[in-house]
Amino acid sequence: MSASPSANVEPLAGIVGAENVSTALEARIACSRDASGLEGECLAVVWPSHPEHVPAVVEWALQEGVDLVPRGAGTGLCGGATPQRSVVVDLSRLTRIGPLDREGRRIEVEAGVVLGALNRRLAPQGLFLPVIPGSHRAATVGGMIATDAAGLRAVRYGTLRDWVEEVTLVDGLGRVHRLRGDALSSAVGREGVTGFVVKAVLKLASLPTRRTVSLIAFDDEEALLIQRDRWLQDPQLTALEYLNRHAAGALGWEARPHLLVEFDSDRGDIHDPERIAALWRARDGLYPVLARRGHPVIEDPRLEGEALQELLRWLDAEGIPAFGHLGVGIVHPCFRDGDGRIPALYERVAAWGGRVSGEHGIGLKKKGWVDAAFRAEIQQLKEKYDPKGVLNRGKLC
């Protein structure tokens, strides 16, 4: 990286204050990668702390030809937030939460709200934001709607644009946009090349009143599956995750492949509050367990069906440690750092119809794998709400 910076951040302290932008070296090392580990180059960091900064930050981008990235917490798996020689907009500053709509079950906040923290507010009401991804301590509202976060109870309350019902975003030209119902595909899921999101209203869920959970070993996948299929057939499942033996092996568990599977009833086989407390502790914590035993790199492949069931079959013949949301198809295998199988696992899923991608994102890592529809799709948004190429360059496709 670079010791200077080749853009002229003056303006930018009359626009968000002196105290929210920053060239110097450490600032723009720390937002020059993002968890996928994939590197770039920052020229600046901007921190706006009211979302009316962000267009004049939009319109000064586009005086001085730079381009503009996204970030939120940094926890991106896929490069979305990987700067090339860009000005990095770190948006974990707009944290302001609005009044509860109690009655409607809905709240407005800003896009650097964690959800972490946001449940945590909504927790003394019996409500939430049920979408809740593995990293929800640090994931900012803004980065999931990005990437259409989905998570651990995928499988009862679905992915974050069932949730969101409007989005205000701030498009390439500055502009600011106000979208709900089918419009709100222009932003959800969308890496940030459409624009940023400054803030949303969410609607809410109620906290569930019983939770029981089992955990159940299996042969092998086939009867999981099985299983599987079954607990689908139940209204009240809230979650539905995977083991197989390789992974439950690394956190001492009995090496075969697992089932964990919540209820909002008692139906499940454990109820103490403690020992539940215990179990989702333990598969909060696998990846990192897994990252230090040699497997840092975090796939996310989603199929269904046979293809989901070959899938299984070849990453426990090949000993790759794996786990996922399985009751949506989700599936997460670990891989050494350079490993050769990664792109196999790539040619198999497209192979087999599935979605490289299930959760984490396209952005820089997968762009390769889109197909020709998915790339046409994001060359018309482009064209809409960025035709001068500011918002973060060479990301989706």
The other form holds:
Amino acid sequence: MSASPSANVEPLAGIVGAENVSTALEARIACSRDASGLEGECLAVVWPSHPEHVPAVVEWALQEGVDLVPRGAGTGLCGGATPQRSVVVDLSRLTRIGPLDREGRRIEVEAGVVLGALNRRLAPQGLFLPVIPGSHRAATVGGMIATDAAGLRAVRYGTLRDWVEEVTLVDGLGRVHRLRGDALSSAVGREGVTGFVVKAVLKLASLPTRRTVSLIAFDDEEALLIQRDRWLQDPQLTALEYLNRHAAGALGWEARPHLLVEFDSDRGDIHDPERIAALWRARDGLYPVLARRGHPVIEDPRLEGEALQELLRWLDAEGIPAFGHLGVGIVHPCFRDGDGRIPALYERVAAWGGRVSGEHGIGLKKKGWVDAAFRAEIQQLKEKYDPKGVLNRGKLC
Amino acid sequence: MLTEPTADGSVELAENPPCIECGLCREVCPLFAVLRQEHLSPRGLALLAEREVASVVFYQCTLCRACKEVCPVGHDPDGERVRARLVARGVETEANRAMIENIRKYGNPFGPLKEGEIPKTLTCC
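Can you switch from the form predicted alone and show the form predicted together with its partner chain instead?
Then the entire complex follows, led off by the chain already shown.
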């Protein structure tokens, strides 16, 4: 990384305050990559402390001729927050939580609010935002909206798209949009290429009062998928998590395919809260265990039906550890760095009619695998919201 | 790396797993809680250490190791060792320099006692 970035950031100090903009090497290195490990050059970092700062930052970028990269917690796994000779706009300081509308079950929050902190605040009221990705202790609401986060309980609660009522978006011309209804699709899941999500009104759910789980080992994936389809009929099902035998073995469990299922009823076999918590801790810790054992590259294809069964068989036969949110068809195979079977995975998923990304997004990592219709849709959105190409250049397509 | 074994040949017996950059440490870090800047988060400091960036930002870490407690792989920021290497390279804050000098000269990080002053003591009950 060069020691002397070329962007003239002095005017930014007048917008956000001198202490909230930096070209120091330390700040630029730290924001040069996200959890994907994909790295690029960061020219400077800006930390807006009010949503109102963001339009002026965009206007500065237009005048300066540099592009901007929105950043939340940097927990993304596809390089969505990786700069490419860009200025990173870190929204971590937008942490205000508005008053709770208890009756309407909604709350307005700024983009940098962390999901874990929000749910801790809401718990005494018996409410929560039920979309819980694995990174929930660090992930920001803005980043979750940008990637349309899913997670462990997607089988019951869907994705973040289902829980957003309004998004305040600052577009690539510095214009402020308050998006609702169908217009939300211009921001949710668009990975920052149409604008900065600076605020959102979120819908909330009631915290379940009862929780039981079952942990079942199967002889093979075929038997497991038959049982999965039975459980999917249960309206009290809240999670249906899969581990193949290679992943189960890494946790010290019997090396057979497993399902960990959760109900907000008495249907599960395990009722002891401590045992349930221990099982979820083990599940939460699965990816770090696999990463430490040499499989840090995590993918997230999404398939259904025969194709899902084919994928699970292939992963098993190849000895690739995999787990995932099988209730919604998302599987997380984990690979060694540079494993030549990763492109083979994408090719198979595309041939089977699945999606190469079920929840992590496209970012830089998967943009070579998007189809022409998606590319055309994004280009249309870019023309409307970012005609000068200032926002998250080169992402998605 | 700033966290590699020392030049005197001593070897860490316990393995320190490398940071996997998940970012889960951010929200338990007391420094990040106040400043909310990635380069002052445990993950950011781990990346700077890995890149051998000799910077005074490492002196801002409180050495509390709350990050290690929540780290899914148990990465230790090893702040004391990182600082020892920085001092050896002459990268030091004025406060750190004065503290070490005071300890060496007076056995007191705050310097010599004034005439008639008695050492402050910490009590808990």
